[in-house]
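Quick heads-up: it's one chain on its own, the form predicted alone, in structure tokens.
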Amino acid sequence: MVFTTARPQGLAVLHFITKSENQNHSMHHFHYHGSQLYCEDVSVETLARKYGTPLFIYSQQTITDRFLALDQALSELDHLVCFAVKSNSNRAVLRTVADLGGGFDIVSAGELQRVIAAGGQAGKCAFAGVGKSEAEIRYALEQGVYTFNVESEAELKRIDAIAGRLKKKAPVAVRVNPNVEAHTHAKITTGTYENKFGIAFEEIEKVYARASRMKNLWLRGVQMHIGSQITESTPFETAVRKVGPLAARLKARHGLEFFSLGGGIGIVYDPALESGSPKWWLAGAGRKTLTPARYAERLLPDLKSLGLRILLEPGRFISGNSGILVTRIEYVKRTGRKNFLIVDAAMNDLIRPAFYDAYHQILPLSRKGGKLISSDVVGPVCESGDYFCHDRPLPKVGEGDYLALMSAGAYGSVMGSNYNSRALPAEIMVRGKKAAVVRRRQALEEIHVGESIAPWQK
């Protein structure tokens, strides 16, 4: 693995980590073997040449390692790790989680269908989201989901009515908004009263009391979620210590079975070394990465005494570092002030930089030495926001060379679109020395399937 550390004069130095060091840090299984970037034991450039670009590539071993790290960290508790399907809904990714015994955090009937199609169990699915339709609730009840994470009293009433018509008891957990600031990006903060999610902490006990009188509801648990890409334990500790006693009271009054902590554990998008040593991974402004062990160490004391099953709903932590987006340089354009690397991937393939100003590490598939050049990596879409980095020190590369956008396994392909009538990329899963297409590249003519001209235009 390679990453850059900025020097005071604005230049950068490339650092390299061996495969074994990378594995010891449980980051991911993308590494340089000689001068070539590999995913596990497969050359990334070989895949790019065979399947074309843009191209998403996933490491099955990384998904497995990340899931098991969380699962094992909670081993002292009765628990279920429910992977957030919205982060990566590829069926091969979902099957990997299902085979590990995991559950799923879903936010639509479509995601539930994907889980079932991938071999997952509806009975291990927590159905979240603020706007569940009647059709979605009916389908989820028929399939037997583990719980509905309910966001409003209006939703409770709707679920009760639909369950009554189906002659079923609907398992529910009301989502508590604890009004805890997670200090993350404004667009992925969910746990304050400024957000649309959940019900205010002060109202929860009254809501449960009213819900207990609805004949078709099973008050199975209570849920919270404070945000995403959180890289320190303090916000989680604050929320658990606030909501935990509430969960205990609700358990005593209504016989609750579980307490869902939501997801939100962050990942390293911008790796750096502390004092040039691989002793610590750093995230953001010099903060040590929040590991599953550290997360559990800080939360277990408050959770053990509750006697409740604990649900965790991670997405990015499991899938984020497991995937990359490979792109080919079409042109190098130099102006008086800029060096533009114009690539064949675009904001419709990976929207995070345009949407969140998000950072993704960018590596050449063929490791290069020499002086680094301050470069903008931009896509072909006719939008100024179609970029992957600005003024990033990168090795000298040319037309036809390949770049890897790292940590693209979460909120990458799932947020893709056909903007500019661009086809969706292919997706590859790698396990050891094996690679398989797990989503074929979309054909251009498929983009407008389902469209038609109006009868009077014929």
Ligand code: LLP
Given for the second form:
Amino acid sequence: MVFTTARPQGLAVLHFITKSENQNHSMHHFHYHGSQLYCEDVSVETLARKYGTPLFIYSQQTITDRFLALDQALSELDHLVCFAVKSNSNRAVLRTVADLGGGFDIVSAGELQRVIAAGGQAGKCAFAGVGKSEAEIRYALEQGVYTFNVESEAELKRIDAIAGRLKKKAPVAVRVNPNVEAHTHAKITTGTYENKFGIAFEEIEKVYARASRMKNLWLRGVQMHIGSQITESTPFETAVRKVGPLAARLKARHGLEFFSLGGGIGIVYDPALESGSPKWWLAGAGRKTLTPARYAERLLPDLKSLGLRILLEPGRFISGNSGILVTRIEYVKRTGRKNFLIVDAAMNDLIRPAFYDAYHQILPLSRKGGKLISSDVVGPVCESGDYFCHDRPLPKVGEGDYLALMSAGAYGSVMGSNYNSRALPAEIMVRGKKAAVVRRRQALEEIHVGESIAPWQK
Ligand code: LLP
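Next, give the form predicted together with the named molecule, keeping in mind that what was shown is the form predicted alone.
And the full complex, kicking off with our chain again.
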């Protein structure tokens, strides 16, 4: 793998990381064999030529390694790792998690349906979200989800009423808002009173007391989630120290079975950055980032004594580094001030840079020597926000060359849209030497197939 030691500007020095170093630091299976980027044992460029671009490629081994790293870190506890489906809902990805014995964190009936279609079990699903509709609650109850993670008293009442009509007991956990600052990006922080999630820490015990009088509810657990892309252990420790004793009291009073710590473990987006950078939330904290071992080491002492089953809801940690978005350079446009690489992927395929100013490492599929050129990688969508990087030192590349946008496995394809009537990309799953299309490229007609003109326009 290649990265630059100086960024974002200037002529940077190339630094090569060996395969084993790469696996230690960022734990993924995208690496160079000679000059060619490989996903596991498959040449990425071969896939790009065969299936076209833009193209998402997932490494099944990386998903597996990541899942198992977390699962094993918690092995001393009764636990269930529930993969956050919102981060990547491709059925092949979900199947990988299901085959490893994982559960799922879901936020809609659509996600539950996908899990079931992929061979996952509803009984291992935690249904979260502030706005569950009546139809969604009914469907989830009929399928038998493990828990509803409830975000308001109004929702508790609604679930109780629907469960009563279906003559079922609904398993619920209330989401505690612990009011802990997670030091992450403003758009993905969730654990403080400034946002819409959960019920305030101080209110929780009263809410459980009232919920215990609702006849059709089974108070099964308690849940929290403090934010996403958290790259240090301190916010998790603070939250567990605050909510752990509350969970113990609720267990004593209401016989709870589990405590869900939510998701949010961050990943490395830019291997060149060390932690401590003022922009670390955009880039990941480099080599010192949070590992499952460190996460467990810091939290296990507090969790063990609770005697509760521990649930985790990681999304990005499992899927983030497991996927890339491959794109082809359509044009190179040199203006007086800029070197624009206009590529065939756009903000509708990967919105994170446009939406969060997020950093994604960009690597050529064919590694070249020579000077690096400060470049802007931009897409064809008619918005100046449609960019993947600004003024980044990249190797000299030309029309027809391919680039990989790294760490696009989480919140990539799932946040895609048809903006500018652009078709959704194909997705490939790789395992060892094998590669399979796990989502075919959308045909242009499919984009508008559900539309029609109004009758009076005929
Ligand atoms: N549990 C709950 C209740 C959540 O709200 C989330 C993420 C997760 C688990 C999984 O979080 P993770 O382990 O993936 O950090 N689109 C944004 C991220 C939004 C996260 C929303 N909630 C991004 O691209 O960075």
